[in-house]
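For reference, the chain that follows is the form predicted on its own, supplied as C-alpha cells.
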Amino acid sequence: MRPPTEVEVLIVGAGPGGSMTALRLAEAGREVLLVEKRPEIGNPVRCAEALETEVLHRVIGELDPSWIASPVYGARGLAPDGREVRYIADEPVGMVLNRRLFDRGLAARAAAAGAAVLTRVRAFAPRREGNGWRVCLRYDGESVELRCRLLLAADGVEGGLSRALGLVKPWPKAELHSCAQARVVGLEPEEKPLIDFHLGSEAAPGGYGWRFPTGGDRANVGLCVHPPEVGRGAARELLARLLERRFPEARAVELAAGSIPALKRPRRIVDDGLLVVGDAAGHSEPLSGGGIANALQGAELAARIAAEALESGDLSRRGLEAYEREWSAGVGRSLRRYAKLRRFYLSLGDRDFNDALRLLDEQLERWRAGKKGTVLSLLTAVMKGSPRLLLKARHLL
C-alpha cells in the first residue's frame, strides 16, 4: 500500500507507545497514520517481556489471552555467595508477555479503530513547514513526501526522528543499560513460575541477570550491565557465561542485544507540532530498564493532550506542553526516584548484595510466619539491618 501524501497525525514506530497512541487518537476520531520500519510489527523482540499486570489492565482494559506467555507467582534472587531467596504468592503477581503477539495485537486494535498502519516504511528528513510538518517516507525502494499537522516520534532508543530534529542528543554511555538476551528451551517447568534475578559482579557488573519464564520449558535468559564498567560487546560474553554456569541444560534458540535508556533527568519531549513517546523519550525505568508500562502510560497521556490540541487548533509547543508537564509530575516523578536508586545500586558490591539478600530472607521468613507488612516496611527493615547499606543510601533519604 502506498503511503498518503497528507494526514492529520503521523506516528513513527509501532511499539507499545506508538500503537497505543494511534489507538487512542483513532478512537477520538482523528486521522492517523502509524508507520513501522520493520517488515513485521513485534519482530524482532528486544525485550525481557515481564511486567506487573495492574498498569496493563488499567490502560488497555481487556487483554487477549494469547498475549500472555506465562503468569508469574513471585521472584527468586540469587546472591554472589550462592544464597537463594524466594517469595511465592498464592495468586499471580505479574506476567511475561508474548511481545510479538502483544505488539501486533495493539497495532491491530489501532487499525480496527480507524488508524492506517503500514510496515516497511522509514521516516526521515522531517522539517517544519507552516503550521505542520513534512516528512519523507521510504517504502519498497520509493519515496513520498507526507505532510501532517502533528508528528509523533515513538521510534525507540535509536530515536532517529527526534535526533534528526535536534530534540535529543545521543545517549551518554553512563545513562544506558547494555543488554543481551537469549530465548531458551530445555528448562525444568515450574508449577508456579517465578522470575529469577542474578546479582553480583560475576553475573552482571552494574546490573543484573534474569530468567523470565515464557511457558513450559521455555524462558528468556538475559542480563543488563553498566557500560562504563564493561567493555564493548561484554554483555554477550557475560550472557554466554551466565547460561553456561547457571543454566547448563538450556538450549538457546534466539539471541538479541541492545541498549535501554537510564536517564538521570527528564528530556525535552515536546516541540511545535511534535511529541516524543516511549524509549525515544527516555521513559524507561532507570533502575530495571522496564519500559512497557511507562510507554503505555505515556501514550495515554500523549493521545489525550494531542486530541485536545487538535480540537483547539493550537499545536504549538505551548499548546502541547501539558504532556511534558503532566508526565513530569506523574510517572516522571517516580522515574526520578528510580534514577536515584540506580545511583545507589551502582555503588553496591558483592558483599552488599550478599548482606541484602540475607536480610531480605530473614524478613521474608517473618512474612511466611504471618507477620506480613508492606514492601516499604520490608525494604526499611533490610536497610536498618545493614549500617553499611544505610550509609550508602544516605543521599536517598
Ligand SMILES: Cc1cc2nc3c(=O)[nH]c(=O)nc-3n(C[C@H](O)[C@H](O)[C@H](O)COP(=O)(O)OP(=O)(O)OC[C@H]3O[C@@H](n4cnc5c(N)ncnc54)[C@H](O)[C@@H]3O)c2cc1C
Given for the second form:
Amino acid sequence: MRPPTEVEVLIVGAGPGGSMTALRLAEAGREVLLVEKRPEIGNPVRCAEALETEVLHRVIGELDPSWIASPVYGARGLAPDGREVRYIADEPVGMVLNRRLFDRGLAARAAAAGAAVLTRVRAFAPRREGNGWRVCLRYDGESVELRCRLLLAADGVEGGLSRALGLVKPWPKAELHSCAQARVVGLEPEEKPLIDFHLGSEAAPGGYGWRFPTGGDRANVGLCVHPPEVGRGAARELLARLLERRFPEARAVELAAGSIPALKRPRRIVDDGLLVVGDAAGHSEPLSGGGIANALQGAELAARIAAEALESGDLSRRGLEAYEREWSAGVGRSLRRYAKLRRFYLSLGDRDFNDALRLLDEQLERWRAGKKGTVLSLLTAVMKGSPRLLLKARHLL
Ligand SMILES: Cc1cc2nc3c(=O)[nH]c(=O)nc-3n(C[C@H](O)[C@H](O)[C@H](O)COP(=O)(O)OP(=O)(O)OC[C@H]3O[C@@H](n4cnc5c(N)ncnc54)[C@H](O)[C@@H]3O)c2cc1C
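Structure of the form predicted in complex with this ligand, given the form predicted on its own:
First the chain shown before, then all remaining chains and molecules of the complex.
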C-alpha cells in the first residue's frame, strides 16, 4: 500500500518500542503511521526473548498466550571451573517470549486501536520543515516524502534514522554487547525450565553465554561479548565452540547475530518534534543487555508525553523534555546503576567468577535450609566472602 504524504505522528520501526508507542498514541486518539522496513514484523528474531513477567503485565496488561514460549522458574550459573549453581522457585519468575508472535501481536493491537501499519517501508533522510518534519519513505523501489508533526525514532540499535538526525552518534565499541545466537532443538526438556548463564573467558569474554528455554526440547543458545576484548566475528566462533562443548546434543536450526547498546551514560533522546525510544535511545540494560522491557516502558512514557504535547500544541524540545526528565528519574536511574555494575563485571576474571559462584552456592544452601534472606543480603554475603571481589566492587559504593 502506498504510504500517505501527511500524518500527525510518524513512528519508525515496529519493534516492541515502536509498536507500543503506536498502540498508546492511537488509543489516545492521535493519527499514527507506523512503518517497518522488513517485509514481516518480528522476523528475523535477533533476541534471546527472555524477560521478567511483571513489567510485561504492568505495561501491556493482558498477554496473548501464544506470545509465551516458556515460563522460567529460575536460573543456573556455570562457572569457568565447571561448578553449577541453581536457583529454582516454586512459581515462574520470568518467561521466554515468542518474539515473532509478540512483535506481530503488538503491532496488530496498534492497528486495531487505529494506527496505520506499513511493512517494507524504510524511512530515511529526515529534515526539519517549519514546525514539523519531512521524511522520505522508500517502498517497492519508489520514494515518497511524508510530512508529520511529530517523529518517533524507534529504529533499534542500527538507529540509522536517529543517526541521520545527528541526535544519536554511532555506538562506541566499548558501549556495545556483540552477540551471536542459535535456535536449537534436541535438548533434554526440563519440568521447571531454567535460564542458564555460562560465565568466564572461555565461554564469553566480557559477557556471558546463555541457554534460554523456548518450550520442549528447544532453546535459544547464544552469547554476548565485550567487543574490545575480542576480534571481529569472535561472537560467532565462540558460539560454535559453546554449542560443541556444552550442548553436543543440540542441533541448530537458525543463526542470528546482532548488537545491544550498553551505555555508560545517558544520551539525549528529545529534540524539537522528535522522541527516540528503545534501543535507538540506548535504553537496554547495560549489564545483561535486556532491552524489551525498557523499550516497552520508554514507549509508554514517550506516548503519554507526546499525547500531552500534541494536545497542547507545544512540540518544541521544551514541550517534550518531560520524556527525558521522567525517564532519567525512573528507569534511567537504574540504568546508571547497571552501567556501574557492568564496569565491575568487566573487571572480573575467571578466579572471581569461580569464587562468586562458590560463595553464592553456599548462601543458596542456607536459603534451601530455611534461612532465606533478601537478594541484597545474599549478594552482600558473597562480596564479604571474597576480599578480591570486595576490592573490585569498591567503586560501586
Ligand atoms: C542476540 C540478542 C539477544 C537479545 N536477548 C534479549 C533478551 O533475552 N531479553 C531482552 O529483554 N532483550 C534482549 N535483546 C535486546 C532486545 O532485542 C532489544 O532491546 C529490543 O528488541 C529493543 O526493541 P526496540 O523496539 O527498541 O528495537 P528493535 O526490536 O530492534 O526494533 C527496531 C525496528 O526498526 C526497524 N527499522 C530500523 N530502521 C528502520 C527504518 N529506517 N525504517 C523503517 N524501519 C526501520 C527494524 O527493522 C526493527 O524491526 C537481545 C538482543 C540481541 C541482539
